[in-house]
Each structure stands twice: as structure tokens, then as C-alpha cells.
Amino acid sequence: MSLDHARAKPHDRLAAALEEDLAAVGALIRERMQSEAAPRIPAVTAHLIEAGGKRLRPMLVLAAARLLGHGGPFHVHLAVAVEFIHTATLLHDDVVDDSKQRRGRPTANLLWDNMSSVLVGDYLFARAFQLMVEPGNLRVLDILANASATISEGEVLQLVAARDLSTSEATYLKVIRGKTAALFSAATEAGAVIAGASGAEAEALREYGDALGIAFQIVDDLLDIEGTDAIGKNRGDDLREGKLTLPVIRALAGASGEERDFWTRVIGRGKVEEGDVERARELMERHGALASTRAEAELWVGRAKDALQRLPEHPVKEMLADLADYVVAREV
């Protein structure tokens, strides 16, 4: 193994390894994310797409469809349906918070308008399920439409939640499972079934990606608290928003009357002041909300490998348990 590559994050490892289908996802996103009749649907999506995104959920796909000897074509298809769906979310959801940034850019519908996100999102997912039926596989078929109906559920719960200083660490990883995880878990098991899998080892992929898939939000509602601009978005957003993510839980539960108020104001009543992102970090501290929270996502990457262990051995299996540890590992 050379320096550069022991060096490489295993992100950047599992990409290299799956560097041909990676290239052949490129190419079949340009494609069918074109439209004739109205040329913003490909500007709208090129913009996000090509935002520099890791692709994280398309090479689950292709990694699950590797690890068990899949030769292709059709999990390139299934990757590019969970790009697209994936990115479909993520314009409905800039639309839905009022956000202004993703990925460290303008959003789209700042840059063009809210309509315009909503309907290009409308279009991806219409493409993604074009893209579902191609493999003729009535199993993968049923897993990605299941899991775009979860997405769905997580974020109006999501929505129903925010703001509710009562919301409970059960609701919480209701919240996550759909939103963000189902789509892990979809990506891994389609990859998984279109590769011939027994029903223990699609099964295993499934729980696999769960757990990433659940560690990965934890962390990502870490990092509004304790990252930087690298992060591609404004640090404190989910506070704005009033999202009660599982820090925010964890400090409420010992909170002092005073703190209460704070919060209440904070996330209950939306009045961000200049300074409260901050003493939000400080009272999350205080209770040991922030480590506390770290320990929950590094439980979850136990269980992705504790899944990985019921699978044959392989390179791309060795990657995948690397990239559960950097996911609790990663800044950005």
C-alpha cells in the first residue's frame, strides 16, 4: 500500500476502488437529467449535483452490488435513482427551511426561485422511479419506492416536531431513520438484491446502512453546533430552524429553570439573537449533551460493523467498516 493511499480517507479509497461505475454514474446523471422541452430542470440540477457532493449514497449502492460480485449494468441505474432522489430531497428541503446555502453555494431556489426547486425535485424523483423500473427487479423496485415514501414521512415529522421543546429521543430517531437513513438502508439493500443476494446478506447490507446511515445524521447535527463554515452551511442553522436534533434533547433534559427559558425562546419561539448559537454550545457542554451525543453515533457505527461481520469476505467490505469509523470522524 503506497503512503498517499494509507493517507486517503476512506471515503476516497472506497471512491477509487469503484472508480470505472463511479465514472459510468457520472455519465448516465448527465444524461438523463436532461430535458429538451425546459432546459432549467438540468441547469437546476447541475448545480447541486455538480456542487461537489461525495456521492456517498450512490456508492453504497455499487459498493453493496461489488462486495457480492454484481458485473452490472443495472446497479449504475440504481445508483443514479438514489442520486436523484437524494437530490430531489435536498431542494425540497432548501425550499421548505428558507435555506440560503448548500454545500458552501448559493441554494437553487435563491438563485432561481422556490418554484423552480420544487418542480425540478418533482422531476428527479419522476426520473429516479424511470430509472427503478429499467432492472425489471420487482424487489428493488419495492425497496426504492419504500424508501422515498420514509423520506417523506421523516421530514413532515420533522416539521410536525420542530419548534416542540417535548419532543423525545424516540421521535428523534424516528426523524433521522426516515429522513437520512432510509435512503442508506434503500442504497445498501438494492445493491445487495440486484447483485443476487441471499436474503441474510441483503438483509445484512440493509441493517448496515441503517446504522450508517443513522450515525451520519447524529453527527451531521453535531456539526451545526460544532463545525466550521466547511461544512457548507450556516453553523447554528438547525437552531434557526428549530429542529430538536438529540444535543438539543440531551441539554433540555437537565436544564435549570433559566435554561429553559432560553431555549424556549431559542428553539420554541425562533428568536435567534447574536451570541445564542454559542451559549448553546455552552449549555449543551454544561450537561454533557455534546459528548453524550458523540458516544450514540459511535454506538451506531458498532452495529454497521457488528453487520459487516455477517458478510463474505471482500476488499470493499474492509472499506465500508473504514468508513463507518470516519463518518463519527469527519469535521465536514
The other form holds:
Number of protein chains: 2
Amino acid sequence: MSLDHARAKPHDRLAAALEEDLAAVGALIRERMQSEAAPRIPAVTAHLIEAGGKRLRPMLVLAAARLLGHGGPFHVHLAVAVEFIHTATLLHDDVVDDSKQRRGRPTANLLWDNMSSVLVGDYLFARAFQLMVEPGNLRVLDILANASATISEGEVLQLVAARDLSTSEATYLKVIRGKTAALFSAATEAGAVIAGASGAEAEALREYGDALGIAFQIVDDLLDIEGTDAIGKNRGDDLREGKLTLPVIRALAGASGEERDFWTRVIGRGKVEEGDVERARELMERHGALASTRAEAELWVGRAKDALQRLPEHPVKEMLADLADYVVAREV
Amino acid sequence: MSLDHARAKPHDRLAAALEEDLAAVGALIRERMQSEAAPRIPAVTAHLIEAGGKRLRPMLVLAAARLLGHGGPFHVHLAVAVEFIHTATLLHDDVVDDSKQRRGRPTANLLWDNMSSVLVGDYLFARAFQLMVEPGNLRVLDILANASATISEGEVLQLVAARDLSTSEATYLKVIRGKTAALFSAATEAGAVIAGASGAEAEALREYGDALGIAFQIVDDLLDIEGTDAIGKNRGDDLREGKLTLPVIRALAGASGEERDFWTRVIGRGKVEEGDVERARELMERHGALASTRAEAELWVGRAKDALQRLPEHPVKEMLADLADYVVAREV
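Next block: the form predicted together with a further copy of the same chain, after the form predicted alone:
Starting with the chain above, the whole complex follows.
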């Protein structure tokens, strides 16, 4: 391991433990993002995929497989497939949200055009599909096909729920399960299955990924209000896009008439003015929405760690537990 | 068979022969386009999928399977998967081309928004993926995964080649193989494989689908110039979008300096004026580009019918041969 174990962040410790696998993932990404017919494809893909994403989802596949003693090589294919699905959804999301910046760089839809983002996203999804077929494991294909459908459903649901102040917490949970947790849980479950896991082990890793993904997205939504302007992400973006995140829903639940007018203007009608992000934060604090949202994220972290208890002892298992803690502790 | 055999068009005769299968396809389409989470999904899908498409691609799956004696039921799943992939690409194409009309109705991107078209397309692709996994046949999955990648590559290549007057016939062939022939050939090959075809039979049906798809697209491109304004399609659309179709490439090959200026303005710079479609047609006729393009389509029809010769006798086989002839004879 190349990093000081005690000081490094859980994500980096996991990356160090999976160093060889991650190198293989990087090589396979570069190989499979090529297109002889259309050189624009690797250009658009490289712009996004090499911009310093954390490769969290491929790591989840690799970690699950290694935890259960898998020797390879097909966990690498599945890890790349999961990263390609993730990259495809980012390309399409940036078109849907009309985003200008991602990972600190101009988005592909801005640098090229929406057309390239749509079509290169489709290409990466197709390449992911090819990679998933290669291991010849129908259970894995079933897991990833179902995850793909859940992801798209979550995205459409988010689109339809945007600016709708009557959005319930149940709908919010469906949206974030789709946009984030579905791929996390498919990653850990697919990693388990390719390692020949028992049904109980695969289910434990699926639950871990699901709970980790939910906690991750809740914290992401919190950081839109509480965070600093991080590289490639601006505070208040979700607010401006009219997204009904958990702190918004909880602040709305206790809102006075005047407060409701504020939310109707900002979220409902999208008229965001100077100082509105601060005002939103104040209202959330007044109703305890930030604290209760953080508690909700911690609840899911607890569930993630409980699921790990049902798995055999392994150094990677401790790292996955630490990763769950880190997901709520992070500030970017 | 419910239609007068002699007078009906080949497409209708095939539909009559596959009547029960097509009813099962219709039922499965309606079942699988649902989404409990997001009702916008079936709304967008129904708008397009029930607007009277010819269901040519699902028929190719069914015909190939029946020709080889398949009793079912999984050819129906594959037929629906192929129709969903086709519908997803139409939704994304209409975003890419900023189209206003498709099959005589306003496009989904116009009725809803680009965002819905992108995300519902993604959903249909994911649903197709689920349907393809269900038969549990890895060879079929491999065929359809490869076709999906070829389709996206063709679309990106078409995007990059648009307005580029130096586009070669080889590039044109790659584009139409991607945008049309890849799914035709995957449909016939997958239908053969699910029926337990030998390698030679599956290859013959793959070649038939490939050649049929190429002929189909060449004629489609011809009709942009020679056709009448059909329902949902306007003459000269490809010209306005700067697409380098075969008649354009061939008219360009013999163009005088003045003619080249015309093509540079219309295709290269997208400055289309009143009367330009007629002028384009004149120039194509002057250089024999329309006749030679039609001859090229007929060459591919010949190849499609040759491939059928390698298959066992069956009433459906004759219909597939007639369908190939009809593809070049059609006027819309």
C-alpha cells in the first residue's frame, strides 16, 4: 500500500488496496472508449472520464469481488461497465440540466454540443452492455439491466417532480434511489455475484451499496446548501434547478405562509434572487431541516454498516465501513 | 391469413402471416413501456410507438425465428427489445436533429421537451436490455450489444460527417450500416439464434438483414429528393440538415466549379434557398447520380435475396424476398 494507512481518507485507502485492479480498470477504460469509426467519441469521453472522477463506483465492484475472494478477471469488466453507465448518465444529465461545468471543467455539451453528449452517452451505454455480456453471467446481466431501468426512471421522476412543492419524502427517496443508489447497489451486488457469492452475501452487499448510495446522495443534497463552492460545483445549483431535496421538503413541511411564498417563488417558479441561498439555509435551520437531514443520512450509514456485519472478515470490509462514515463526514 | 394474398403489399402479407406473434408483441410493448414511478414515460412512449410505425424491425425478428421453425415464446421478447431500441434511437435522433414532426405528429421533444426525450429514450434502452436478458441466451445478448454500439457509432459518425463535402462513399456506408442496417441484421440474426439456428443459417439471416437495411436506407435517402412530401416527412429534410447522402456524394464527384459552389452553400454552409431542392435534383440527374444510387440499392436487394437462398424453404422466406423487392419499389 502506497499511502500512510492511518492518515489517508477511506477512499484513498481503498484505492491503495485495489491499486492493481484500478490500473486494469484504467487500461480497459482507455481501450473500450475508442471508436475506429468516430474519433469524436473518445474525445468527448476522455474529456469527462479523465477529469479526475473518484472512480467510486468501479471501486465498489472491485471491493465487493475482492472481499469475497474473487481472483478475476471479469470484475474489471464489470467495474468498467459501471463507470461507463455512470459517465453516460452524466453526459445525459448535463444536457437535461443544461449544465456548464462538471468536475471543474466546461461540460461536453458546452464544448461540443448537446447532440454529441446524447450520442456519446448512448455509445458508452452500448459499450457497457458489451462489457457486461463478456463474463457470460446471466445473474450479473439481470442485476445491471434492472439497475439501468431504475436509473432512468429516477431521472424522469426527478424531471417531473422538479418545481413541484407537493413532492413527498417517498418520492424523494425514489428519485435518489434511481439517480444514485441503484448503480451503487448494482456495483456491489454484481461484484459479489461475479465472485460466486451465496445469495445472503450478495444480498448483504446489495444492501450496503443501496444504503451507501442513499446516504451519499442525501449528503450531496445537503452540501448544495451547506457546502462551499467546490471545484466544479456551485452552491445553490439544486435550488436554482428547482430540485425538491430532503432539506427543502422538510423546511416546507413547517413553513409559515410567508415562508411558503418564498419557496413558491424560488423553487416553484424558479425566480432566484441575490441572497436566496442564504435565506433558504436560514429557513432550513429554523425548522431543523438541516440537522434532521443529516440524521437521516447517518441512519442510512448505519444500515450500510449493519449489512457489512453479515459478511466474512476481510481488510476491505473495514475500508467499506470507513467509507460509509466518510460519506457523511465529507465536505465536498 | 386475413388479407388477399396476391394484392397486398409484401409488408402486409408478412404482417398477416405473423398476426398472432404481432399481437403478442403489441401486448408486451404495452406491458413493458409502463413505469410505476414515472407516468410520463408511457405517455411519451405511447405517443411515438402507437403513431403507426410499421413495426418492420420486430417483424424481422419474428420472421427469422418462424422461418427456422421456432415455437416461441422468446422471439416475442426479442422483437419488443428491438422495437424499444429503435424507438429510443428515434427519440434521441429527434433531439439531435431538432425535429418537429415524426410519423405525421409533433415530435416528443416538441410536445414535452428535449429532456423527456433523452431520458425516456434511456429508459426504453434499459427496458430493451431487460427483455434481451430474459431468454437467457448469451449469443443473442452479444449480437444485440454489438448492434447497439454500431448504431451509436453510426449516429456520431453521421453527426461529424454532416456538412463535410469530402465525405466518402465508404463513410456513407458506415453511417447507414450504423443508423439502419445494424438493427435490421441484429433483428434477423437474433431471431435465427433464438430459434436454434446453425451458424450458417444465422449468418445467412444476418446478411439478409444487413443488405435489406442498406437498401432500405439508400432508398430513404433517394426519397428525400425524389419523393413526394409524405406524411410526417418533408422532401429535402436531409439536404437542409447537411447530410451527405449517396446521391449528393455522387453528384459532387462530377460537379463543375459552379455546381460545387452550390453544394458548398447548401450542404456545407446550410444556406438553403427557395428552389434548391429542385436544383439539387437537376444536378443529380445531370450526373446520373439518382439512377446510379437506385442501381446501388438494387445491388443490395440482390444480395439480400441471395442470402435467403441459403435457407430452408418456407412461406415466410418468399415473403422476405418480396419485402426486399418492395423496399426499392416503394414511394414513401
